[in-house]
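Okay, so here's just one chain, in structure tokens, the form predicted on its own.
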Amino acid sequence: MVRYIEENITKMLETKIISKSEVLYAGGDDGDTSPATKVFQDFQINEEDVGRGGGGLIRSWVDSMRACSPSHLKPFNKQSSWIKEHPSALNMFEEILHESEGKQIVMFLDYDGTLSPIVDDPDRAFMSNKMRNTVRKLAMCFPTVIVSGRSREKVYSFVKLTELYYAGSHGMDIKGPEQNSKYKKKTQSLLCQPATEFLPVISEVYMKLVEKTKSIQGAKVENNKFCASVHFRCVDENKWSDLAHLVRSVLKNYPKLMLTQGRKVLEIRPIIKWDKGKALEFLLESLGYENCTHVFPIYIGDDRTDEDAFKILRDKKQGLGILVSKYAKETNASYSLQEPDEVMDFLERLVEWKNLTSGE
């Protein structure tokens, strides 16, 4: 049942949406090994690197940046075993329908690289009108959520559909449909913002990063409200180390923030255990599907941050994840699609199947 959540983490604790053990801060000595802490340890900001001025740390950052770059990944034709483990969702469409038989499908869709192509300028990541119409039809058939690292307002400005759920800032800013959704009660609204107390520090860090990175040609800093993004897609690879040094010089003074990575983007986020996987769980609960065996979530995404949601579905053996990628890479997703056009084809087939089976 959709319910309103107060806009701060204290309320989230009181309502038991998250527990005290899930609120994580840098420099803790409690031995926590939860996934959120592990992510932070993978991209440490203040790690000691005596005598090298942080050189070893920065090299590890750059190695990670390079490893996630598509130009360094192996295409499918050189990884036939990978495609066998993660077959095309289009080729396996009938099997997916069989898996979902008798269950309520709930759709979760990433935006960049999933509904729109990846572009050099993140402010021009427009979705096509055809894709928009497809998503509109999808939302008439199933509860549909857009889950993005962008701010909720920014991703809405791209999608422009009022009948969807939007989870911006990697799920730290969730709002229900404004209208025209049969899956939302008219008198109720949904709002979940578990990181509100971090808004001032994110804004401060964003402004410092903008100033610091001016010297790096092609770098772009984006304020996504509850997180900030440093895009390096247009930065010469020889300058990645310089960029990493500048980012670290800012973040080392903010122990309650962590650094994670997406596709040619560094993400600065609050250290709380909240991600796209947590957002998925929260939304399923809000829709009345908590611990329900008759729901079938389908999550489609292309980024490393989508893995949190893929893992939730795999661990629960509920629904499935679909990775959008032309390259073979480690993933918790069960199936794959190569590009947004294939995503649109898959969504169109879902809509067609639903309309046929419901007699519409």
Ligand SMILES: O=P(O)(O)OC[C@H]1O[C@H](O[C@H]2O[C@H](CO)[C@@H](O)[C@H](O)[C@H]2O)[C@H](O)[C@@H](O)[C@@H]1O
Second form
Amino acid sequence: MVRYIEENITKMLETKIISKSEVLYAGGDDGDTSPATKVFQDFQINEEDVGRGGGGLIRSWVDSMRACSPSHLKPFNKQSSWIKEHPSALNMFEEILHESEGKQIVMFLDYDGTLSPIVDDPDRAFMSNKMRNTVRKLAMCFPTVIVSGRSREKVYSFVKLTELYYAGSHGMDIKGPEQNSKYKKKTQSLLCQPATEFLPVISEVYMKLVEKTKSIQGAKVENNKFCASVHFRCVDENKWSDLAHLVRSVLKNYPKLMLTQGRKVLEIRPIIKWDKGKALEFLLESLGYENCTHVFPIYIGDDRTDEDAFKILRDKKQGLGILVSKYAKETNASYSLQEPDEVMDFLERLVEWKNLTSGE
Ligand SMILES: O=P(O)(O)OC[C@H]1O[C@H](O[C@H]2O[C@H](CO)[C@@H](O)[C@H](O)[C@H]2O)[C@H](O)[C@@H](O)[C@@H]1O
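Please give the other form, namely the form predicted in complex with the named molecule, since only the form predicted on its own has been shown so far.
Starting with the chain above, the whole complex follows.
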């Protein structure tokens, strides 16, 4: 186990996923300075985990997943400090327009939980026709990107709009619009797949996970091409820990892969320095907005993986992030919307405003 952690840490330092300052060296009495503790993505691996074969780590995943589930969260009160810090993007619509004045808006939209409501069966997370029409109109006004943890092909099969940019597999599979778009010239035949070397290993792990998790009722493994998801949503909560143990038992043989957590899902991804935030930067650059002060990216998402993009925007003081949530959550987003219906209202208002002002 110690070797497994050390190999991972060394790889992450080499690939600059983490910096030395993120690794906590546990200098013991014997003067040992090996990396015994480090923050591994969202999860704390500590010496206790090493000793107990990862028990503490599994507990922290499961506790964190439980803590994030609606039955354990309280909807925020309108007066709470959270909503004051992350006000509704609908209530602040005029202020947002003011912030974007004179700049080119570029829209980034997450899929699950943002454009489609969360449902039990990931294969049935359909988008309404009303939402599709709204997104179609939006893409006529602004360059629009769908950013998803799903494979690009899968998310396209739900959205079905050829005029959009798609960034599937958490941004590891980016493609420009098929159909003519006013922005296409700049992004002709745009294709970015920074994790192609991991395709064989992801499909191998996917098959192993399918096999291993068969024994757990309700567990579902999804192949997202450059990454994979293990779904906990339909598994009895008492079995979550067993499922997490199974996932870990498979993953421990793959030091080049890592785990992140989403909404009742564990996601298996290559250890490369690429995420939804990097995808956002790459797309802005491809559209010709690198180091540009006249661009205003708006990123709307509901998941932990969207935080990478919110953080980029916050750090660069460029555009804004909108978190879709009914619950107070720690976030780098500036504004909030409660559910996909509110996302649709917000997008409709943007379209309406753009159409009114473009004739001026
Ligand atoms: O980046 P996203 O587009 O938000 O993708 C993240 C994951 O979304 C999907 O899972 C989530 O939605 C499912 C359908 O509503 C739900 O059943 C599941 O519990 C959620 O985690 C997708 O199936 C995953 O592969 C994505 O990684």
